[in-house]
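Form predicted on its own, single chain, as structure tokens, below.
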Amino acid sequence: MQEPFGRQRPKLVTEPPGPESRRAAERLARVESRNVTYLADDWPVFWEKAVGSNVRDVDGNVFLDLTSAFGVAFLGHRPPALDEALAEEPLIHGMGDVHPPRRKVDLLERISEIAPFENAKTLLANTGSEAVEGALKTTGLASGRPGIVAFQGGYHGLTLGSLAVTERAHFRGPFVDRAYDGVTFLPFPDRDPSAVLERLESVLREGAPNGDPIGTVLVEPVQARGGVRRAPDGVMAELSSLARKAGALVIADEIYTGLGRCGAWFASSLVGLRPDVVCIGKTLGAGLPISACVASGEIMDAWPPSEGEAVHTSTFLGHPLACGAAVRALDVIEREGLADRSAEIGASLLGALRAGLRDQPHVREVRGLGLLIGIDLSGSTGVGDGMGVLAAEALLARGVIALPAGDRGEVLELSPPVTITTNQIDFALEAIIGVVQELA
């Protein structure tokens, strides 16, 4: 008996991308800015429907999604909680900072219950980039110091404020003259952490390149798009202590890692990071766009009270449909113990991948935390540029959606839904191990 859509193994009826995807690509090329979507003979497929861990494209091909659509579909695509929230919400839109929808209050109270701070207060937003921008404004106001420390390989968004703290030259190059120049980028402390911590202590004392005193340290507990990189035990705790000693505030960008994906509400708690502000998103809306930065009331109250015109807001802030979906998503994660399930499934996947790829000379490392896993294909030489890209392309041909990561595309990143089935995992392991072996 065939499993329902959402729990199926891949089934290809055409070689992807099929003729309908190719036609859609031709249409897209005529109307979209050419910098956005990568178009090639073997990429992309155009989605038509997604449920659980399955995606069906416009040609009728069924794929297994190991990306959760950039980490968003942690609960699976179109989870029941989302349908319930959409069905029950009488409002399509509200006036988030003037006459707010009730759902905004519901969500803010729910976030306060899970936040790692007492008396937590939240600034809602719509995208991860906006949450980072709000967090940077918050720490700037609270510390009184504009300078920032961020880390190489980090990805925090592409709006001008978040671009200033996203180091990758591919994104920054054309706009570097518009970005804030008071940011010091340090190596991520997964290799030679002692040297990085020494440099951090020096920068906190000396200030940013433009002379501004440092008030903010921004870091991902685990770098996601940077290649699923994690610092050794104790390093993030020491980073937190150095920042606190210098009077700087730590922002944890948990937009990808938070809300259960790594095996806890917040990955910071698993790696020893003690943030003052946390950014969340992706999983939060169960598929609808919503994000937030969260801090203690003491820090968040650095913002002045509204006198009728908000200092930082947006048209869709506190959108009732997104807020309702977010409340449901948080309830499901807690009620069903999905953080623990993510830790369990992730550990099993990590062990199986390490065993299956143990003897491959081009596999430098298989690493991860919970359901965020990276296969570093740079080999013993540390080269391997684009190997993650080749692996993702080969997997697509087998009906598996995965993405490359790392500054040089040398990592294959896996972040499947927590609802992925054992049958789907078995297929994924066979496909990944086979593809990686063929790349040798």
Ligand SMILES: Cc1ncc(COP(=O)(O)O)c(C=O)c1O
Second form
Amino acid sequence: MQEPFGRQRPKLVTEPPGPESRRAAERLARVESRNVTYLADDWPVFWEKAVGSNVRDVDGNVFLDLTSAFGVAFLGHRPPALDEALAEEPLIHGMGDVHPPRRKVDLLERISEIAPFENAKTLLANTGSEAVEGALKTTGLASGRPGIVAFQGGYHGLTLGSLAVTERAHFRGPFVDRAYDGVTFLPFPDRDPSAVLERLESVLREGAPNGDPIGTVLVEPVQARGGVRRAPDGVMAELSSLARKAGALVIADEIYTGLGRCGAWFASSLVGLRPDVVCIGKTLGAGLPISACVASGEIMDAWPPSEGEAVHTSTFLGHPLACGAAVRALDVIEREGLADRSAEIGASLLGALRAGLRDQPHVREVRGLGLLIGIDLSGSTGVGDGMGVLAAEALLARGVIALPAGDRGEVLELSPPVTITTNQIDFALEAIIGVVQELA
Ligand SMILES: Cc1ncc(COP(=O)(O)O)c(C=O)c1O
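The form predicted in complex with the ligand is what I want next, because the block you gave corresponds to the form predicted on its own; please supply it.
What follows is the entire complex, opening with the chain shown before.
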């Protein structure tokens, strides 16, 4: 019997990209700023419909999505929770910071319940970058010190405020003069952590390159787009202690890792990171754009009260549809134990990939936490530039959507929906192992 769309294995009716995708690419090239969508002979396919772990493109090809579309579709694409939220919501748009939708209060209360803080308070936003900017403003106000420590390989967004803390030259290069220059970038402490912690201690003492004293340490508990990088046990706890001792506040950017993806509400709790502020997004809206920065009431109250004109807000803040979807999403994650399920499926997928890729010369390491997994293809030599890109392209030809990660595109990143079926996982495993073998 045919599985319903959402639970199917891939089925290609054309070689991707098919003729309709090619036509859409030609139209796009004429009208979109050319820095955005990568267009090549074998890339991209244009999506038409997505449910569960399946995507159908404009040519009728059915793909298996191992990305959750940038980590968003943790519950699967178009989950029932989203449809229910849309169906019940009488309000399409409200006045977030003036006459707010009631749904905004529902969501803020729900976030307070899961937050790792006493009396948590939240600043809502629409995208991950904005949540990071809100967090940076918050810690700047609460610490009274503008300087920031962030990490090489970290990805926090590309708006000017978040770009200032995203180190990769590819993104920063043309705009370096416009970004705040009180940021020290340290190596991510997955390699040589003692040296990194020593440097952290001295930067916390000596300040940022522009002389600003450090009030913020911003870190992803597991670097996601940076190549699924994890520090050894104990390092994140030590990092938190050093920051605290120096009077700096720790922001955990959990936009990718949070809300179940890594096997807990917050990956920080799994890696020993003790944040003062947490950023969430992606999974939060079950497919609708919404994000948040969350902290204890004490830290959030560093903001002045609104006296009629909000000091920080935006047109779509507290959007009722997105808030309703987020409440439902959080309920489903809790009720169905999806963080635990992510830990279980992730551990079994990680084990199967390690076993299947054991003897492959390109594979340096297979690593991950929950359903965030990276296959580092930089081999024993450490040279693997673009290998994750090649693997992602080869997978697309087999009907599997995956993305490269890492500063040099050397990692194949997997972050499938938690609703992925065993049958789909079996297909994915065979395809990934086959593709990596072909690269050898
Ligand atoms: C850890 C992390 N922070 C921030 C962002 C930026 O989020 P957005 O693209 O929604 O602005 C991302 C996006 O991938 C991310 O992975």
